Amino acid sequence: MTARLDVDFTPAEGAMLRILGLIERRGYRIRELILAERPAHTSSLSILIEAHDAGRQPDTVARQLGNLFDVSSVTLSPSQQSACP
């Protein structure tokens, strides 16, 4: 199962590590990652994730990301297959 997470956050020290580390610790592979800087010292990550097993629910990891320090919003959407092999 794959899903796309769009994460808006403040790019403070350690913020990226907290976001990506949480995703991997919760049993997901990161298949694609796009970072965009936003005005007012904020950034946005678009992350394509794939569960290690079918029992994982991406809405759980989305809620956990939303509780991280420096994360202002998380949007979860089902993913189409990536263009990359």
Contents of the next structure:
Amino acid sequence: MTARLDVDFTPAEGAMLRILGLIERRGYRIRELILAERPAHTSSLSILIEAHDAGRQPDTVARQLGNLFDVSSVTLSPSQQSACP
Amino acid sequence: MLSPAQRPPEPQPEQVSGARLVVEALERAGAEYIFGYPGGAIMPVYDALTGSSLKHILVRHEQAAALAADAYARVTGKAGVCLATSGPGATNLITGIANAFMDSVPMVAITGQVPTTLMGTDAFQEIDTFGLMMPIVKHSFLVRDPANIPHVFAQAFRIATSGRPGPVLIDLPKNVTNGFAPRCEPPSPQPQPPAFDGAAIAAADALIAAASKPLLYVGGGVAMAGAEEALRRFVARTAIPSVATLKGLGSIPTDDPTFIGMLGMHGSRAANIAVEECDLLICIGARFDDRATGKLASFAPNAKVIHLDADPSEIGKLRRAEVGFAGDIVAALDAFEATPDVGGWLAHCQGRKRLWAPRYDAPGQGIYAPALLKTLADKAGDGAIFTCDVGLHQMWVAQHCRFSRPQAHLTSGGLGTMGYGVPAGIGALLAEPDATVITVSGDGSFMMNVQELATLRRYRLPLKIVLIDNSQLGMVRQWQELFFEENFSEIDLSDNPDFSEVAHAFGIEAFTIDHRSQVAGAIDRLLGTSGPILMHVRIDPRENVWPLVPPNSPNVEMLEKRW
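Please move on to the form predicted together with the partner chain, as the form predicted alone is already shown.
Next comes the full complex, this chain leading.
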């Protein structure tokens, strides 16, 4: 199962590592990653994630990302993209 | 001769050193004690500590600094502060920081770092502290400019103590603490109004009113949110019975008639059966940890769930909640109005509690640890604070001691850190100097931070250590006995040193007992001694902790042996 996370964040020291590390540590593979610069010193990541096992709820990892202090918003949407073998 | 680029910066008028800014920021944040160990990269901060209002406790290993700061924070509710140098100093803090992270304890950990110009060059005592700590901190800062220090420290304390508390790392390169910047006072953060969802309150009230067998599942988050009094008001109003996690013990006094017991792997039969039978589980500041739930699919199988937690990501993480509250636990508890008729259900739970109460009349003349701990807790009284290590003794303390407040039971719940007990005792004694503080340890755990006896001696901290010695790694031995066909692999500690002699070598009073008849007098001596003291208790190596829920089994499948 895949899902897409759109994350707006402040690119502070370690912010990218914090976001990507949390996703990987919580049991997801990162399948696709698009980084965009935003005005006013913010950035945006669009991340396609795939759970290592079916029991994981993407909305939980979205809320855990929302707890990070560099992160200003997280939007979760289901992805139509099928996982590669 | 140094070139101009190599010379240290000269202070400009109205400027102070980064190290001085660190000390002033700590004072401004209300820090009183700092637990630490000096070294090269952090030396500028140690230099600036002199003459400040901060009291530095020199431990004998950095891990103990973090663990003592953790316990200090649990008792005071303030962020604990620990300090270490770069490289091995920082890596030695890791276990203590992880301990605070797992148990949601507010902490600010400060580490020295090699100068920014050397970072990334494998310099002497350089390690990527920021990267190493990332998975085990709530947030982290690498300060590159001394002018940022006041703001970073103010933010660090705010982050550590707000919402779901946790540890925050501040890594300080040496050229930053040696550099200069003007003083500035960061603005005080505006308090966030608590989130409050009226519709959720109404939905929860409807569930409570409709329930015939509601049960409170109380976790460590209650104390972290300062919600003990709100919880007690709620219980007084509704008489709903409760069970607690290891970290939730004391949020409702353990001798309260509505308290049924600890749930989970080593919980009481009455508590686990109550969870099995309840039709509404009101989870407050708990996270459905596997040690509490057993096989999750079988946990509270007949219950709807109301979940209150400071951390929104915990709601529904492992168990779907019919109603979830993320935010202010106190406000939510005080807003509930339903008063269900639970008299019959409460009496049923209390009857089970009496029926399956622990027995203390074990056969033989050897010392039965549960009976010793029960006597100790009764004699020490409600004001005493117990700190534990990890193992059989930890579970015996949870099962057989009494706690009238959560701050009276300091234990490494999430990480299970052997070696927590003595440093935690140090932190607790500094937090409440007038309290009777008792560390209960095992022979395996005690050796993990035995060097802190020197810290006790230096600061004349009257810690009372009860060392329960079965000459084994007891909990591992029990699991090998039950689940590995008695293949006792590497658990023999029969070549332990004479612990009384070890304590004497550190200048601490100590004595050994090994017979039941000695217990009462020994406890009187322990509690009556004004300075630090160690009571070494030899017990039967075959003694196990019961009940025990086998891993990945439902909590109702408790193994138990009785005489």
